[in-house]
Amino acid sequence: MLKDFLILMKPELVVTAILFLLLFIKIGKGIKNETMLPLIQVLLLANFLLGFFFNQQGVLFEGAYSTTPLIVFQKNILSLGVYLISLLCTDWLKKSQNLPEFFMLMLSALLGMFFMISSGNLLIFFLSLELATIPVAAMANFDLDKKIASEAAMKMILSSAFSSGILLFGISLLYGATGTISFSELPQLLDGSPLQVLAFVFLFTAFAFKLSIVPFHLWTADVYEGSPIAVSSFLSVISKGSVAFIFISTLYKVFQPMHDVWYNMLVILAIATMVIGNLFAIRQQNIKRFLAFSSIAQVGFILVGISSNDHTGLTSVVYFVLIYVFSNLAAFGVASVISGQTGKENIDDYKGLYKTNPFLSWVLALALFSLAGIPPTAGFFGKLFLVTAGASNGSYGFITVVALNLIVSLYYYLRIIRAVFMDKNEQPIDKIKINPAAKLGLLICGAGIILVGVLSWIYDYINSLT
């Protein structure tokens, strides 16, 4: 029993081991952040690579607990977009006054998201979501010299509260439809009665606030701008990628009775969230702004394939997920890389970089396209998934609204590479000294936007998987 404790929740354990060692660190004796930061580095990549080892199906806690392969996976996605995130922003990390501090907020969020991809009823989901999302409210608070971070923190702090309490009332309602929160007990007693649909209602808003879904998505900009770049990071890529996967898990195997609800608040959704997100990030200056509602545009295309209600439309999702995690992490490296030397944020002070920064440009370049949807680059095939899975349905006017909207995004994707490479600038960024930690996240966050998508196992493994 004990052994299979250890096993089945070893990604859980492992990330609480490193949280107590950062801990004990802490309380002892005082270590510089330049020796510091290198062995926390080396902590997540650990972590990273023991997630594809001595892994184990089953349940714990009388189902409360559950891990599959591809649960799994999911997790060592995130463990990856962690330590991606150690690497890219080493240069802010070193001037932090708490560096343990903030490694033990975002390992504590790891490790809230970790036990929701697991959850096995509601009561451990929002417990789970709580400890994923107060940390980093926390976190976004993190420079204590700013008022625009203070105000990020708040403005975090009371959507989520807000989402939170829509949350419980929903799981509340439910429980007094159906007399149970588990979510293997819940499908056989799902019909479908008004009380439900109000339930299912309030349960899918709260999703909608975490995945920045319009119209949930008002927090999202000013809380991406006023956060380190670390943290907008994590918010984008971490927070949303694990609450896409608990989305799609609970939609697919707890919420199927009511499938002709869901799926038509996904398609209208789906719709005004890339609409809304396309419009918005053309008018954009700020480069945190800009990659906020480029986020809640590709939320909207990861709507598209979950809407397909199928084994096609899980796989499509995890591996955009990927994909994202590479595409947009390595935007945000190249924005840490030259606030955290330069302070410069807006988009505007990007152009010409490609005469004294040809490497940051090119990477920076590669994460667009991707986004963007672009071939040869990953997000290509990502995007091209979400849409075969998302037209299953046969829904092609749907489709035809997704293809415009690729359309549009090529406009604001390309318009920030026609400013890094084709634009004068008449004080362009010096030639920036690259820490070589952030060189290696770069690098390989690059490899990861081409790899991903030309491999084409990687698919077929998560395909085996789901």
Given for the second form:
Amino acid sequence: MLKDFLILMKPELVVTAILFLLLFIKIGKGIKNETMLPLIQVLLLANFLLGFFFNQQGVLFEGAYSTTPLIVFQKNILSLGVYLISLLCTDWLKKSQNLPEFFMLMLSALLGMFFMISSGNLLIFFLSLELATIPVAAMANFDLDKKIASEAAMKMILSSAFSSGILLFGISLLYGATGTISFSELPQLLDGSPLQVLAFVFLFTAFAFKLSIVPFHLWTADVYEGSPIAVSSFLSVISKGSVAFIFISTLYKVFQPMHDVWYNMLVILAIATMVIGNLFAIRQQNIKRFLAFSSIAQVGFILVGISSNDHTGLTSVVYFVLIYVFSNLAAFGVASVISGQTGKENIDDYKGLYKTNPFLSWVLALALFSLAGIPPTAGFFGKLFLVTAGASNGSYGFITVVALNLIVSLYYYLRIIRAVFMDKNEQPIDKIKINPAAKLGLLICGAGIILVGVLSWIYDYINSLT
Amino acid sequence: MNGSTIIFYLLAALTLICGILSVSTRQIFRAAIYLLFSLIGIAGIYFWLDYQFIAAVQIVVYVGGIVVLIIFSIFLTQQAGDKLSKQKIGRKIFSALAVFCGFALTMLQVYQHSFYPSSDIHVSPTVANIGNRMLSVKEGGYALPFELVSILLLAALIGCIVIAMRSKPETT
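For comparison with the form predicted on its own, would you give the structure of this protein in the form predicted together with its partner chain?
The next block holds the full complex; its first chain is the one shown before.
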């Protein structure tokens, strides 16, 4: 019993152990940021590497917690993302007055995501979703001397409280209509009665809030703009990735009897999300707002993959999220290095960046190519599999709209690349001395963007897990 | 309609009316007081259901703790007597319309649905039973959610302390 508990719950236990270690260091004498940050980076790397060992599948707590090789793989993706963020945002983190607290909150959010992916009933799901959200709202306020950061945190906590309220109402209706909250018992009890559909729509809304699907995306751009880049990247990559994982597994496993209902919802919302995300991304001047709308559009493509409702859909979404972690973190990483050294966040400031900072420019170009889905970057394969999975239902009108959106997205990603490589600028950003840790992070991201697409066994491996 | 039903409707009316008043009043201090009565109404519903322990927790935590906390923070941060600015009439109409439509939709579905009793075994709401289940890892135990909530509270505490202990004044 105890051995099962230790092995099955290993990812959560490791994260909790690191969390409490940081807490005790903080309560004790405390360590300077210069030594604290490498220590945290090593711990997070250890957390990521430990994810590959001693894995078993099984169920704990009467089905409230379950783990499978796929869930372990998803947790590893999230751990990798957190490790990369700790590397890429070195400049900002070093200056932070509350470094250990920042990581304590980040780790508790990560813990919430782990439990969320593993959750076996709606109670654990709701609690872990809260655990994955509330600490992030506090993290958004970590630029303590900026008013815009407080505003971002306030907007985030209010909108997430609102979405939690809707989720809880949906759960209570669903419990009333079926008499159970367990994911394994729900599918047999769903008969598509109007009350159950209404409850499902409320649940769906909560997911849509967290994934910032249009029209529930209004908080996204403001929160990304106001919070520190470390938090924006955490929100756009780790948060969204984890919610996408649990979203797809609840839709496929629990709400499978309601497939007709959610297929139509997904198609409409996917189109709205891609179109609105793309159109607004074109207009943005601030790099963080730009990346916010680009991430909204990317979620639209994830929805296309989810709509396929078979295991290619699941595979393509997990594969895409892995690629998305590398590409989006590379883009945020470059923005973080530049903003950490110069404080500049406008796209106009990036003009002529190639003249002074060729390395950063190439990484940014690679990341944006991958986000736009241009071969030979991994983003191309990710989008290809998502769209193929979406097309498996035979709704070609829908796929045509998706393809058109891909072209629009190409325009605004290339707009930034043009600014970086071709536009003239009298006063380009000075040569930036990149911190070795941040450089390592950027190199890992760059390698990931190229290799994940080229090495076909990664896709095969994910396919074997699903 | 027997006495019990009448009491339920009275409690529900207290909760709802005070809830509506607390979001529509223009004085923030009054909103807190209306919220207090709304929460007392919910505690009353728990008593009506014969869940004494949960009702007591509702009163101790929400009525005694959280509302007092809200009142303290109003006194410390706001001019408690000032009226909030008036909302535009269009905004009022649309919020009322949204609330009404949502309410009507939900009520319609709840009334049309034919409910059947839950298969779960009836849980006795005694303090001893709740306490045992809260920390039990066996069948019907809630140890995992309990620990999850404790981590959530730890994270919330850390976040609050960091935000409240800002050293420098704000700049725009």
